[in-house]
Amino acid sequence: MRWLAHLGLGILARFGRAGESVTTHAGGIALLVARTAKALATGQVSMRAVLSQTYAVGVQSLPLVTVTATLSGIVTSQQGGYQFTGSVPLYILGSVVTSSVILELAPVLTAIVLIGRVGARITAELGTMQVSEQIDALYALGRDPIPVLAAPRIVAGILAMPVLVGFANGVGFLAGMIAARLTVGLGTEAFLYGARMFWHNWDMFYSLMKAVVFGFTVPVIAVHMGLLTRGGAEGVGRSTTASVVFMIIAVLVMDALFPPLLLN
């Protein structure tokens, strides 16, 4: 029984362990969030340093999103056209394309490639800086780190990811209506009007919304993150990596709660 005891113990121990992490990451998020409102709000946050982050976070980032909607839209439009080669009309590949891309493939791939190309580059410049002490050294000269390093990437994800997913959204489209005409022979007229057929413009809207939320989401994780990095290089290697796992939860919980929130 003894062994059962101490069994018990542990568990709870993790619980409360993990309980402690959640809350102490929840709060620094919120305290982060409030002093990067706080500085936008007093015009701290230079203009220059905005759109040079916006640039990296949404203009560099074009080729591999397109590259992620091309193939979401391909692939897309395959399997729906291998499934409707039965007695489902071939003019609903349309819609299912349209649907499946604008609502839900567009946004969290963009998300994803977001994460993977901007969300571990700020925690790993952020967390450099931290662990070389140049964060200290703004301080030491009276600036705050919040508007210079930490607002700027975060408004530029807010600006940028709608823009990408919007151009996702676009380039998943064609993507999908070319290669139905190419592997099951739909032409353009009978994939638009199954696009059309269950098409709400609400879509479109609930589609920028999930950017917006992703977009907010993931700089604020990444530079949470890069600040609280300790221990050198090995800490910038386990901060960045926690950091994504972080990210990626995240991203995957939020595009969980979007539907019975914002389509029901």
The other form holds:
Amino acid sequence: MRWLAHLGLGILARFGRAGESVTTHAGGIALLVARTAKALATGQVSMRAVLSQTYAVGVQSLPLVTVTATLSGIVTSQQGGYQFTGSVPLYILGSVVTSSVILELAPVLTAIVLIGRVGARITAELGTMQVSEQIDALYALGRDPIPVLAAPRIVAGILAMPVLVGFANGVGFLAGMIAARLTVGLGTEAFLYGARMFWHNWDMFYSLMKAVVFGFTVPVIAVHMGLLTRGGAEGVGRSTTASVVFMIIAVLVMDALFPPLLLN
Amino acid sequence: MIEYRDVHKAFDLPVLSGVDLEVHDGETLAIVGPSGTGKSVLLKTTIGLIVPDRGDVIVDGQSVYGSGPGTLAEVRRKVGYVFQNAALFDSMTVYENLRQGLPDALQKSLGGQEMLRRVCASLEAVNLNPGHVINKFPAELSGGMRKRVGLARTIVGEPRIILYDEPVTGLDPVNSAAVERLIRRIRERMGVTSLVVTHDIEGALGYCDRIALLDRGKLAFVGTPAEFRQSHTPMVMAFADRTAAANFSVQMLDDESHGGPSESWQNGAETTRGA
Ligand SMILES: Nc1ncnc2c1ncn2[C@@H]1O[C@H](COP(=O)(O)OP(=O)(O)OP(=O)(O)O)[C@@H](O)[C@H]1O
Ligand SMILES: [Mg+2]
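Please give the corresponding structure for the form predicted together with the partner chain, as opposed to the form predicted on its own shown earlier.
Once more the chain from above appears, this time first in line as the rest of the complex follows.
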């Protein structure tokens, strides 16, 4: 009986600690967002830093986004083609591919690319600056790391993500169309007919909304985790891994929250 | 003037346990003490890089922890900090690093030419050739050069108060002497108040007005170099002269060998001594 109580308490304590760390992170992130907003509102953020970060985020991610978008188009096209054989008119495939890519696959896969290519880099970069006292040095020189380091990266994510997702939508759509012709023999005309039949302009807006939300979330978490880093090279490794896990979960959870909030 | 009032700080173990110290205007005060006693922590509490658990720091009459965040910003503008490991921005060249030491408003009013002149003057002051280092990245410099660039980055903004964390550790004798000359000259020419943490006691006794010994979180001694040399406190004697230091550390080993926590290490030491 005693050990059962022990076990129960242990599990409770673990949940308690997890809850505690969730609230600490939430508090830290809220503070970071507030300080970033203030830095932007008071004009402390250099436009040049924002532009160079946006360029870096966009250009750095482009090759991998092309690959993931192409594959997402091809895969949905093949998958749909295989399932539809005989039961549903094949031109519906045009609509299935288009909406899967635009509503779901392009935003989420692009966010995953952003996490791997940009988010991880931001955490490692700021984490290294933290453990080598460069962040302290900024404070000591009367500078604030929020306008100098955090704000340009966060704004860059918000600006670059919609462009990347828009690009991924186009690439995924084209790849799906070509794959449909090559694998199940669905002609371009029929594919486009199907795509147009169920098209809502709202879909594109929805897709870009996701892009903005992910483009904001990923760098915010990355910066937050970077500035929390303690303890040398090992600490940087630890916080980078934790940050990637955190960003992936955040993106997937938010992706799941989107339909109930916006699709009815 | 800097006043530390009953400053306490603990991490896992207590580090500072009640430090009271006044550094007067225009004075150079050296802080010495064993490694790991909290000298760097004490310096960091001055500008809020580490927040004390208890106590306060008063800089020129302004309480760093008793007033709003505006005070902290003001204190940071006034106080220059030389980091123990230089803490250079490694994504920036030496020139850009030093430019960070000049406030933005000042940068605008100075213009590029005058800014470059100031940066070069600061580099020369720490015995670096501007032509050689100005466009290099920190990773391309030696440890001693990085240390001096860090010092140059602090003095370029001409702060009224400078906190030096081991400015000469790791420097060759020529460059150590240059840095010591610099500390003395800054004080004489501009009346800067300096607080210097150092392990180089002989050097410090040459340029400081007063010297303080921090031991196990408390100040064990504060006084002039002459008083320091004459003190009979065992710890001060150990720090004031090398032979005493050698005896002192042997004595400490003997004390600890009566069952300390690091048993295996002591056994090793004893075997060596026996051999
Ligand atoms: N940010 C921190 N987090 C946890 N512990 C710390 C931190 N900074 C310092 N400490 C601890 O405080 C103690 C004092 O450290 P400090 O760096 O002030 O020593 P020091 O007197 O400057 O030593 P040295 O002469 O070797 O530079 C050490 O035991 C160190 O482990
Ligand atoms: Mg130190």
